[in-house]
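Just the one chain here, the form predicted on its own, laid out as structure tokens.
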Amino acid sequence: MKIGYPCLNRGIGCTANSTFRLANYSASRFLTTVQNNLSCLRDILRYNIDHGLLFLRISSDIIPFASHPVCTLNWRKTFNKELAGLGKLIRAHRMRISMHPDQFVLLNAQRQNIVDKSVRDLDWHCRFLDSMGMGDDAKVQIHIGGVYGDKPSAIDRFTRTYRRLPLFIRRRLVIENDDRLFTVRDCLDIHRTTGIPVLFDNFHHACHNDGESLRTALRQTACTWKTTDGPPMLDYSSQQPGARRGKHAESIDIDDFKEFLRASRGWDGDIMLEIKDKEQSALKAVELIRKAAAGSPRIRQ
């Protein structure tokens, strides 16, 4: 079981999700900017290693402007050499690497042109992983999309665009359960459908679901997952005390963390914690593992 948090580390002083507005744009700025990116994201790596946080989620935001007409650099050709080294850094260490494009990829969007758009932004990610070297276990995770009034041809739009995706694009997606609209069983029914493995979010399940238990849940998920995927992944995470419901918790709730792991024995995956002081709660979580799971030959760290 490898724990990760998302695109942020918030203690070793510097960010690989850097930006800019894109009236700023210019050839010498996005090359600064990729650059300082990379170079952070190799010192979250190291930082990761050397704390047993072996599941990092990148940011969308390592390459800025990646599926923009504005951007027409090769970023792959430019940046190569460093690419391959943050790749044969991962590889060394056995760590798993995962992307989520933001919420604007809607694959079964109906106008046209928000499809075209959202392909081409699965596309970069897919290619940013391929020049890094990573394996089909290395995943681009995605939401379903709207509803629009109609949930069945919602589904099916969906269904239609996966299947015309290009493989290198379709071998590193999943789908996960959201907190409103799609369900565990809307993404199962997804999966009979494309073979796509489905992403369980604890947290999400929580707030929609159709009366299925925690373990139902997972067990469910984990089917859905090819050896050639490599273990399953999961999004955790729990409530904040005295917020709105659905909000992410501010750091981690031990206990609630520990009732999950008891509802979850048996299961073997991947745990990402979707939390917001991110490698702090992960540091945590990877000490209250250890301690829990000393001597399983489950535990893959």
The other form holds:
Amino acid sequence: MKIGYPCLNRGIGCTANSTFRLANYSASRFLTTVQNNLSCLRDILRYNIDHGLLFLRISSDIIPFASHPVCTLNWRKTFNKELAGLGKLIRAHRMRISMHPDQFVLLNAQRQNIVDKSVRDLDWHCRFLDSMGMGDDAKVQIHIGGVYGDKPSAIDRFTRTYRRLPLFIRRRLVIENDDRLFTVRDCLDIHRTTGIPVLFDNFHHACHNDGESLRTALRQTACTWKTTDGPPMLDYSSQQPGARRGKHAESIDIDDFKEFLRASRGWDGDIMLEIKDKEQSALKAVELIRKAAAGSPRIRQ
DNA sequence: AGTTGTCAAGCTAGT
DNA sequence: ACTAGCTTGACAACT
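Having displayed the form predicted on its own, please output the structure of the form predicted in complex with the DNA.
Every component of the complex follows; first up is the chain already shown.
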């Protein structure tokens, strides 16, 4: 079981998701920004290796405006050496990588223009992972999209668009249940017709579900991942006390996490902690799991 | 130096 | 028909 945190490390003193305003775009600004982001990504990977955090989500800002028409530079060629080096480091330590394009990627949009832009965005995410030499277990996670007043049609549009995607995108794409529109059951329906793996988000499931228990949802989503996809990925979070329902916690609620681990016994996968203080909570989670492993008696063969 | 509004992109719910 | 909220970090313009 690998533990990770998304996109940025708050203590390391650099960010791998530095960007700029589109109005300020220039080739040199783009190149220095990407150079700095890749360099910081190496620092983050080093930190994670040293601290036993072997799961990382890389920010979509690593290559700013990568799918925008303004971006005509061949960044994969320019940074070929850096990207290959990062990939080598990741593979040497058997780290798991994910990416999560944001809410504007909508494969089931009604407007073709939006679908096209979304595919372009998935395209660069997958090429980025390809250029680091990542295997099929490095995933790009998205939500289903909008409902547009008719969920069956929205699901059908998703399915038809998915089937037309090139293989280098399909091999990486996974879908995640969201907190308002598409539940685990909806995602499983799409899995049945497409084979796409379902990434389970425990917090979204708590906000919006069809009555399944956590264990049932874990079991059902886990078996959507083929061997080549790697172990199932999972987004874990809990409610920030006193805040709006659906607001992610500032810091890990270690009792809630313990309870989650107990409830998920038998489930095996990699956990992404979607918690505001990032690596601090991830370190606590790793510590907890280490202690639990050390404290529990070895199972006799 | 610190604070506040804004940022490429879209959907939904509420007015 | 229109707008606020989503959810979020960082940029950029302003004190």
